[in-house]
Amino acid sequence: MAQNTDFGFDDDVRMLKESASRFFLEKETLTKLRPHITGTEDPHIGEVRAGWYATEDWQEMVELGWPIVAVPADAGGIGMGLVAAVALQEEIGRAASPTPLTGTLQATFVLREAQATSELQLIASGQSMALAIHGEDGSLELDSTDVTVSNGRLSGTSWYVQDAQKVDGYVVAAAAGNGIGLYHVPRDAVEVLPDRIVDLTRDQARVVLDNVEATEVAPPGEGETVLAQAMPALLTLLAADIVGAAEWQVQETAEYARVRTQFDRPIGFFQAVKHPIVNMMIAVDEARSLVYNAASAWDSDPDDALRTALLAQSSASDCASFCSNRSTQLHGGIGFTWESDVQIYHKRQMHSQFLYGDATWHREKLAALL
């Protein structure tokens, strides 16, 4: 099956992306976030940072239909593809928005692969979800869970759960004698223990389950297959977030280079400044092209979805590192200060860079396919 020549980026997706861009610009999410992270500059000192997000903005997103963009129509959703979800995720990254929409979009594609209509209907009703699929060892393989299932009840701890404090429920991977299964667990049935992380826009936590009753999404032995099928979508969504944040870094750095003067000239006049900014732009354009290529492959050429997703995420991971370093360096001393947004984006990008493995990890996986 051939991909769309325009990556499936039609008028509906374009309007969705433009409306999301306006929304985040008007909401000034980082301005709202700052009062809630003051005093947590060092994650290892003081109180654990709360997983704050603007609940009124989330409710408006629900009313706009963004969480159900990729939910199939027969489950009450809009039924659009990964390209539409990627367009939304890129704008989330550009705004560095602390929102449960990110986890909900990821959970949607896992639930779609599991054909879990009931859980998709929960998302369609306005509930948010996150994935809880990793064990303490930090392994990126799909069987690393420390949660076990017995008679439909889950026990154990799921580690490194993103935005765990923001969501209404979790899709949990749990091991049984015949393999990994997937289960839906509501937030009020578990204990959430926040981690200390550098990223100021996300929260991360351990989700502790103590003989918790759960709804089966995929039976033991099929959960790993479902996760493997959904992984190209998860990688592509994360890469889109990185691309959006990197685009902000390019634009903000270029603007700073126009207004900051040295030796009676804007610093953007000097090759030592202008050339790195151009290289940042090239890195973003490369990663964005690969991201939408991967999203289009998921929607129209599934046999090529994993290869294109690995390409997109490896490029985006490199882009996150390069653009963050150049943005901070070219802003000089102000880029390191608490008052600057540059350091917020830098920390978000470093967290994103390693969430599902860095560029080396994905290139190794890609090489194994060739």
Given for the second form:
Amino acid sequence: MAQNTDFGFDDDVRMLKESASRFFLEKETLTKLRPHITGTEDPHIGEVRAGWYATEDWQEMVELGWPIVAVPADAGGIGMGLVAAVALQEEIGRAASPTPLTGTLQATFVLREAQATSELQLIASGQSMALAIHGEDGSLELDSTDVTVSNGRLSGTSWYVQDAQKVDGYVVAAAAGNGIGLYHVPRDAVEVLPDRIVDLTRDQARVVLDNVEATEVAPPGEGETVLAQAMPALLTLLAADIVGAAEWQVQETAEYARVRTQFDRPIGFFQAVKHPIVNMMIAVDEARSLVYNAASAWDSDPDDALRTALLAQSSASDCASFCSNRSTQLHGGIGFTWESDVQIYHKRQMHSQFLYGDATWHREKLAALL
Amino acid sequence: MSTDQEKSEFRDYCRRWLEENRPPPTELPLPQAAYEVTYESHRNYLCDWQAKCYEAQLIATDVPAQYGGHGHDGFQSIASSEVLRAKVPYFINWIGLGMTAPTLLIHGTEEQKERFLPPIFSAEEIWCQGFSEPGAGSDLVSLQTSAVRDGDEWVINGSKVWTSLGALASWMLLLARTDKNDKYNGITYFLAPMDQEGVTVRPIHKMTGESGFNEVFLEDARVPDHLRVDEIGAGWKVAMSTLTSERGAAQGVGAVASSESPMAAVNQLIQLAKDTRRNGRRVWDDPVWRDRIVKIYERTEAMIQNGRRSRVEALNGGAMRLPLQGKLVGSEVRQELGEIALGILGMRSSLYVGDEHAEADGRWPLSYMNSYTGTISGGSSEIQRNILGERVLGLPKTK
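Alright, leaving the form predicted alone aside, put up the form predicted together with its partner chain.
Now the complete complex, all chains and molecules, led by this one.
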């Protein structure tokens, strides 16, 4: 199929991206986050952090229709493609925003593949949702869940659930004798045990299910297929978040190199500083082009969705690691301190880098296609 | 602008023409890129090929007819991508097409354009570039070759180096100093005839053993004043716009200097890893090598998608951000690809061109070594990073 020249970024998507960019700038998310992480600095003595997010900002996003951009129109959504969700997620990453929008966009694409209209309608009604699909070993295979299903009831623990404290419900992967099924479970039916994690902008938890009644989204044996079909979208969204955050790291590091003076010059004069910042930009641009390519393929050339998503995630994962490393190093001591936002982005990237698998894993998957 | 229908018809035409007119292979294989051409037999073959392509409207496609062009609008990029896709020979006059023509179209007089552009397109006159000097490489602005006015002429003295095609060229893009006391405004840009007393060309052998570039000595060489480009002292400004063309920002008239697309090279690398057995298994079955190869594949696809994104104003992060990365990233990825190929071959990579047991007649060690042309010439990778840091990220100028 011929490629569209603009990756599907039509006027509507461009306007969405611009307004999201403005929105997060105005909301000053990290300034608002600060008081909630102050006092939790030392992991040896601090409490487990509650998964703070700006609830009023989330309400505004609901009113703007952002959680439903990719919900099909027949389920009450706006019915746009992955490219629209990617546009939002890139801006979320750039702002390092803790928001249930991230999980909700991810869940949307799983529900779409499962054609789970009534759960999509829950999102359309303003509910947030997150995926609960991993087992304790953090295996990247799609059948790795430790939750089991019996007579429509779920038992066991789902691990590494992102934004678990923020959302209204979960899409849970559970094993039956004949494979994996997917189920919707409301927040108040489960116990949420927050993990103590590095990243300050996410919350992660174990979701404990004790003989919980659940609504079937995909029957046992079809869950793996649905997850496999949705995986390119999940990887692309994740990579978009990384790219947004990495662009912040490039711009912030360049700004610091323009103003920080040593040896009577701005340090950006020195090529030992200048060249690595350029290398950061190159890494971001490669990943970003591959992200847009993957979103475009998902929307208009589905046969190429997996290959392009694997390219996007593996490039973005390497980009996250590299840009984080250089941004902290080139900021010198100040970037290493709690008070700097550089560490917040660094830690968000450390987290993103390994979600759903790292670069090496995804290149291994790619090799099988070549 | 041409309609999509017209563009699609033109693409079909290019494809058909290239298929029907593909030239037979040369007896002695052509070098891998246009800047390495040395032999007369290759020159004649490639000049004929370029002339034919010019006649077929694959070159100078969008240039106005009064300068020998074909007067289309928006067709050149189609023609150029089809030429690359068809894996036909490259165009020998890549400096004329890639540098002289864009420079003259911006800075040349009417007479200069009418006189010089048609024989550039038809390869009747080959061009070389006289910028670098033994003492002025990355710091080009410190060049010392002098031009002294003598009536209607200029007298040139000095030497130029790394001159690709110097032995085959009839014209040189020449930068010479007209004012020793003004570093930036003391350089003037000339179109210098090579066929005269006072111009001596001496080949330099590269590390590959091939020739391909030259030293050029200018001893009282003469250039008439009407072959000066732009004002006296405007040479640096003009040269910067020429270098921008070399860096890929202005592929305006159809320069194609290499027959191998980046992705074609990656596919050959993958095939090499699948075909090469070592220690009882295919190299492709070794996960460490496979990861390195797929990373190259990933970066090459990223370059292609960068090209696509650079044309979308809302997504490109500024007009120059992506185009200025093209040469830097392309040449470094190509070099890494070459290194990996040697690693795949292992001890067999020692077998070089001409050895009957060498893989693909030794092209892998040859292309690996030649990859340094990409990372050094036309502004080294280090200079490219300066330019990107300064122009795109606003970092303080190195100078």
